[in-house]
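Given as structure tokens, the chain that follows is alone and in the form predicted alone.
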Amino acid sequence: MFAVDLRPLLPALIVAVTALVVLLAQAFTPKGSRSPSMGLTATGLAGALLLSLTMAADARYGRGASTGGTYVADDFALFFHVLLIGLALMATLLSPAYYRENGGERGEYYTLMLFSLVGMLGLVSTTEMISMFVALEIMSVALYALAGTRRDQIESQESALKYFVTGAFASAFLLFGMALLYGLSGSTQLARVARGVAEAGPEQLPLAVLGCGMLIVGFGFKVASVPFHMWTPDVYEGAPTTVTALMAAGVKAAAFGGFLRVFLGSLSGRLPDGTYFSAEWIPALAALAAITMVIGNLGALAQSNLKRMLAFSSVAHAGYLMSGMVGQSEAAGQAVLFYLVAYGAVNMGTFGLLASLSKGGREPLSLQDVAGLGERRPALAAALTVFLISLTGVPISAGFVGKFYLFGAAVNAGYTSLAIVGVLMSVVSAFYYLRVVVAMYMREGEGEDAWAVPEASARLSLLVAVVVTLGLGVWPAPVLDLARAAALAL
């Protein structure tokens, strides 16, 4: 009798059940009473995080297990489970005060966030293309609704519509690429696709290359690489800031997780003529990485709105991550995974800090809004400074260590010019990141301090982000070791 091991699914099942409980609790909460949504969400996420950590630490609890060969709990998947659930928990802690100040707390917000997390967990854990597509759609559909949560603002509705339209294009490209690879290999299992590509003769190779190109376009939309980034500034600006934080940190991490599993794990094998299939797509990925770094940083230079600036910054960082992927080695995978941890903490902290200051429907979105923050809110200004210098890549920050390993992977793969572009663009980024620091400490604020005092839950989330950012800059070894083990699982 065939036995199915459900242990790999347990973290995602906990999150899904929590989403349903939160939805029911909101429905039966009397009008005017305080909603239990945030507490239930945090409890469910804490349970899923604890289970993922337990599974990662002890194989008896499911590490390495597989559900019918489709959904796995290998070191790679569990690394992302811990990261993604941790980021969602941080976003949850940031959310209550933000929504009370911006139109009322809604229970469906937490439900949608949890369902988007279910999709993220599936995207990094599945080894079968149809399941990967379904996970991607679960994540995306929930995020389309989350982007439009601020129903009273036209910008939020525009954000949701643009995200939906561009997301549909991305899904179409991904599905077409998967169909081409299925036609080549006769299977949607990534392992069999890898064998089909490895056995492709001269007649079948163009089909494999075309399918691979379609997948790059689809994942390019999701990670916001140029020229598939056009949705990013408007969506980041219009979406509620806590949702933007989740998109910038969690969605990018999940998308790169799927990207890595497909390309580093399945589409890099040896062909019958002795060459490697990765040679067919690495040059295109390197070119996209270079263009993405340049356009992202130059676009950020022209922005006066902080959310739009950080949106173009997110585009640039997609380029940094893609430059690490060209390394095609366990060291390259290690570098990308480490940087996703650092980048996730920094972005959750940066957007979370802006959200925590929101008051009366207003947020600090311009340089003038943060002017004088160093004197009025020294702790928050110091935290934002830490996040910005990490995004720049200043030593003693997690961003510096991450970029060092990313560019090192590119150099080791023979793409020294790509690493040089990355270093030069990091120097350019210092201008728009550090001008925020200059405004906080060297310009006087106008009028009274009109921003909110962050609640205890938001302060806890920001503290975790600061500790991770500085901790990984000083002592990166533990996370690097975990990232290396996760990369080896591919």
Contents of the next structure:
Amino acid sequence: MFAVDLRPLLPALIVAVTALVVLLAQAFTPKGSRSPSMGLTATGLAGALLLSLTMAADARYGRGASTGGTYVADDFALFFHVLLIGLALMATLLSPAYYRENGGERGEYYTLMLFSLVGMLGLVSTTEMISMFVALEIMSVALYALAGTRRDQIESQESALKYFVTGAFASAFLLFGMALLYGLSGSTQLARVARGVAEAGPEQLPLAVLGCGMLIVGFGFKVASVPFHMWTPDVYEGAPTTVTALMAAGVKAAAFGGFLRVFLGSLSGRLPDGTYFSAEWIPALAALAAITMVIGNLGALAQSNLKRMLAFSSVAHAGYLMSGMVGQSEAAGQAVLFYLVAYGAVNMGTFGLLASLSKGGREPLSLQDVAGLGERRPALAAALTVFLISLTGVPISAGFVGKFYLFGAAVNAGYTSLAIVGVLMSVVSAFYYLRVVVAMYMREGEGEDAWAVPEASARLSLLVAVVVTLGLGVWPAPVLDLARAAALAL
Amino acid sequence: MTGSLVQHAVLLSVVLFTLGALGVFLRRNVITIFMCIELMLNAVNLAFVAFSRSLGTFDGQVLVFFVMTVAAAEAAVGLAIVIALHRHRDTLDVDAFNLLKW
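Next up, the form predicted together with its partner chain, please; the one we just looked at was the form predicted alone.
Now the full complex is given, and it begins with the chain already shown.
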């Protein structure tokens, strides 16, 4: 009998069903009362998180299972499942207060967020190019709409349009790369593509290299690496802050998940002449990583808007992550995965904190807006300080451990210059991150207190971010081990 | 015979893809830019079908169906965004959408 193992799909299915329930619950809520969208979303996500953790615990519960060879629940996929569902849960807890202050809380918001999460989960779990494309699009199309959820605000609409045009453009490149690899190998299965590339003769190699290049362009857009980063500052600034948090933390992680699976997992095989195929794209990736770190950090220096500054910082971090990827080994995969956890928690915390301070449609966006925070909201100021020092990469924070491993991986692969650029640029980054800390503690706030008091759910989410950031900085070993196991599964 | 047909089809798809990509950069009307992206996607479809024929496997043809479906979904969301933006600003010229920049 031909039986299909559907266990790997279960967490994504739970998330998708939750999305539909949230939508229906809204339709059946009587006029005048509020639909329990946030509660339902949080419950569904908690269930999916619990299930992913259970699956990761033992092979009996589906660890290592595969749905027809196209959708797997290996350690790599489950690592990302826990990370991505956790991040979505944090974003959900941060959302209600933000939307109450800024108007427009609707059930669709949660539904779209959940659909986007389904795409992210698919992107990191699939080992086949059709599913990978569909998953990427599920993630992206939901996000285009999410970026424009504040319909009254023209900035939000403009950011949705820019995200949509650049995102669709990038998808076309990704797809063309897939077409070339398919033409070369005759299959859309990544494992067969890997074999096809490894057996490619000299006359077919250009096709493989071109396909690879197109895929790098496509993924480069999604992870926001220079020169495909133009959309990032505009979209991060215009989108509602909680959506920006999800984009910066979740989408980046999922896109890197797909990037790693395709490139480290499939496109680094040994060619007939004994050289490795990865030698064809590693130098290009290293060059991209270097300019991404430089332009991201210099761009951030010039910003006065905090969301824009963090957007350029997100570009810079794509550079750090790519410089880790250049290492190609399991240690490199481990470094990237660990850093994605650290970076995800920190970014969710930073954007979430800005979102939960917004009051009456006004968000703290400039340095002047956070001046005096240290005196009037000491706990929040301390949390923001923790996030910013982690982004800089100061010891005892997760960012330091993460960067240490990333640059270590680059050095081991012989790209010492890349690590030097990374460290120098981290020093530059201290200037614009610490400028915010200085404004919080050293500058007097003007006029009256214009910040909201974050409610309990938002505080819980921020607390988790702080605990993860400091916890991984002080005791990184457990997550490093998990990241290593996940990287080995590639 | 089939070999050269496939080569021609792939060449045509590369030309169409390049035209679409250039259009995205050179055109200023949002709808036209969107049509250029559709052109790129359909160029890819052509490549998939051509490869599928030459290789004798059906994966490529199946993928084309998915691409068309996804492109339709994308068009629905994209056009909705364009309409929402048009309500704020009575133009479809991308140069007019310049609130967000440094």
